[in-house]
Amino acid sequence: MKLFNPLTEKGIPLDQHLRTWRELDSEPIDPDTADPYTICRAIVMNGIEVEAVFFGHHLARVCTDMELKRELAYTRYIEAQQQKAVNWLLPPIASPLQTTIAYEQVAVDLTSWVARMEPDPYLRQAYEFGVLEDFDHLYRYANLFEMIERRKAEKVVDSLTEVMPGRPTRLHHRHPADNVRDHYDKDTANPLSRLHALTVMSAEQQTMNFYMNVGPQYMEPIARQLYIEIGMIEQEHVTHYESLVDPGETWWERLVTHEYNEVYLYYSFMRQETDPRVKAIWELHLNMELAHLHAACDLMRRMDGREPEEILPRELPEPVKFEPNKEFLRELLATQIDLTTLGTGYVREAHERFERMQQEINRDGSPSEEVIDMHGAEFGSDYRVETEGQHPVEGLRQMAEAQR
């Protein structure tokens, strides 16, 4: 198979990227018949495009060259059009809570895949740590879903992702100082590590944005409170992942990395997509992003006096895949569920700063615990999807029916 090198592929010329309103109004995915991973891919690319637009605005605010600001504004406008086309794929008949469960499936299976592929041990540990928390969020929202909508999360995740306790959500509330990690070294980091960090950061950022806007739409107190609690943890996760990025990277290095990452992900998802209509959108955006990448590379040469090949891989890495990660997650549950953070590292023993934060934030109780208690009181037990057998942690296994 021919290796795909984005730096030599042409793509669609920049002046041909504008689309009409009807072209941007993508026909929504049918959640009842679609592959759940098709919805996951749309959620990821929405987050990637939102990050591209936000980054573009931040860059514009520090740019003093008016001609350059105009050049950047055009590309940013196209990124915003792409974001609309991608986000409009999400099914309007799905409730916000159903979409939330899909968001958490993204967090679980995307972060698991990144952790498995990450070449740097310190960065890999950061992803392994975070994914056990998103795994627990999926479990909490799934129980809320059955309570409020009388529907089962297995219809959303299609048993591709298990639903059971992870690291308990009430224990995710750490002192903010302990959410900051060491960053990779921009001069020595594997190019794949740059892409991984940007991808997971962007996905978590979009989840944070989604929860802060969706949460207050609910009337049920337990739903409102659960979105507040997990929404605050998503803010912690954005801090966790964004701190992995070397702050010494120039604006133009970052711009090139953003554009290359979009090419990488659209190419990856185009390769894996099972829905021909959605696949055509990934292919179209891939060809647009190739032109964005070339424009960014030219800016890096002009502004930094450097070649983009200094920071980019010559060919795209192995494509990102959405696939079940059940065995991987069960191994993490068995070996890392008791971890917390201290400074930029990880520890198994609770420390004074962590305990103080717990006492303050959870002094009125934890909504994530309350939702499980309420579900158990109504249905006789918590809700789970355990396709591979009992929970690997004995203390987190469901009681036998006779014991409930």
Given for the second form:
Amino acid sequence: MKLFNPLTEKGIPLDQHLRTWRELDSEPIDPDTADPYTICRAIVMNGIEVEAVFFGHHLARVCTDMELKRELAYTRYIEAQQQKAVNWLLPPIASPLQTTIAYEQVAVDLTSWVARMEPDPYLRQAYEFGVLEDFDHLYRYANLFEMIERRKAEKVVDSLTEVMPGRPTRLHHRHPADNVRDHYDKDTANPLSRLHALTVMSAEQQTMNFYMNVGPQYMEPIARQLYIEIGMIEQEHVTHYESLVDPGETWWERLVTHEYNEVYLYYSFMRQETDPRVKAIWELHLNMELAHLHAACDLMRRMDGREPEEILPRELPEPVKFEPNKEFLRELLATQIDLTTLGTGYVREAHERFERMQQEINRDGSPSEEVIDMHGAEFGSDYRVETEGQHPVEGLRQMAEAQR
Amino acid sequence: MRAATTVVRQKDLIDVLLEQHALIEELFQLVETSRGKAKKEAFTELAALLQAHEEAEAEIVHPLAAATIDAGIEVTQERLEEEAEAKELLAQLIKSGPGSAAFDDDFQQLRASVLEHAVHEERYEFKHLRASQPPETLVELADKFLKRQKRLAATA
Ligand SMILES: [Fe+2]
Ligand SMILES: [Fe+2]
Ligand SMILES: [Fe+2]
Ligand SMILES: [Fe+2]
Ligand SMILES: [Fe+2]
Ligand SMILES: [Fe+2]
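Can you now output the form predicted in complex with the partner chain? The one shown was the form predicted alone.
Below is the whole assembly, all chains and molecules, this chain first.
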């Protein structure tokens, strides 16, 4: 097989990227017949494009060269068009809460993949830590879903991802200072580590955006409050993952990393996509991103006087895949559920700063606990999808829950 | 903060409607994935539920929405048109029956139109009814809706 080399593949020339409104209005995915992972891939790529747009805006705000500013404005406009074409794939028939469940499924299976592939043990720990929290969010939202929309999350996740308690959501509220991790070292980091951190950070950032915007559309107090509570945790997650990135990287090297990562992900998803119509979009965008990447590489050479090869993988890493991570997650549940953070590290005991934050923030109850209690009161027990047997942690098994 | 209570909520009209929408969705899936006798049975069940659901809605839900929500008359008029379209499609399908040549294509059309209709109801009617009606009224209406459906089924 011929290796795909992003630095030598040509792509579509930059001046041919503009699309009409009709072209951008992608025909939505039919949720009843689609592979749930097709929807997951669209959610990831939307988050990646949103990050491309906002990163571009921040870069423009510190750019003093008018000519350069115009050049950047053009590619950023294209990123914004790509974001529309991707996000418009989402089924309009799905409610915001149904889409929320898909967002958490993305967080679970994407972060699990990244954790499994991450070469650096400290970074790997950061992903393993975070994934148990989104895993719990999936469970809380699934209970809300059945309660207020009378539908089952099983139809959304389709048994690819299990739904059961993770690290309890009420315990995710750490003191913000304890959400800041140490960063990788830009001079020695494995290039794959840069891509991982950017990918997961972008996904979490879009999750944060999504919850802050759709939460107030609900009128049931429990729904409104759960979106606030989990929305605040997604903001913690952005802090957690963004702090893994070396702040000493130049703007231009960060731009190259962004474009390379877009190439990498579109290539990955194009390879895995089963829906031919969606696959065609991944392929088209891949060919656009190649042109963005080459332009960004030129800028890095021109502005920093350095070669992009210094920071990029020698060859394209193994393509990112959406696949079930049930055993991996069960292992993490069994071994890491009681972790919290202290400074830049992880501890098992609830330390003083953590306790103080908890008392302050949860002092008049936790929506994430109430949603389970309310569901139990109405339906007799909590909602779960346990395809591989009972919960690995004894205290979190459903029988124990029901007896309480 | 307004405290979310753990008092058991009583099932109201909107809960009943959402449950039936979910059931309708499942039955569509079941018909699609079944063959032979099982398909026939699933289709009979779906057809009966659809008829009972839409008729009781037309009698109880849409008039209430028309009278109480903003632009209620226009909103419900569109729902009634969608229901009429679905009714016609359903009648055709009942006549041809599963197993006939045209069934699968027509069935897909019915599924798309019914599910889209349900989303329109949820977004443009039910959400507003929950906001405009006192909770007790909606609980009482749940009962009325189910009783009406039973009577319709008995006379069908
Ligand atoms: Fe892009
Ligand atoms: Fe989450
Ligand atoms: Fe998250
Ligand atoms: Fe790009
Ligand atoms: Fe209806
Ligand atoms: Fe309906």
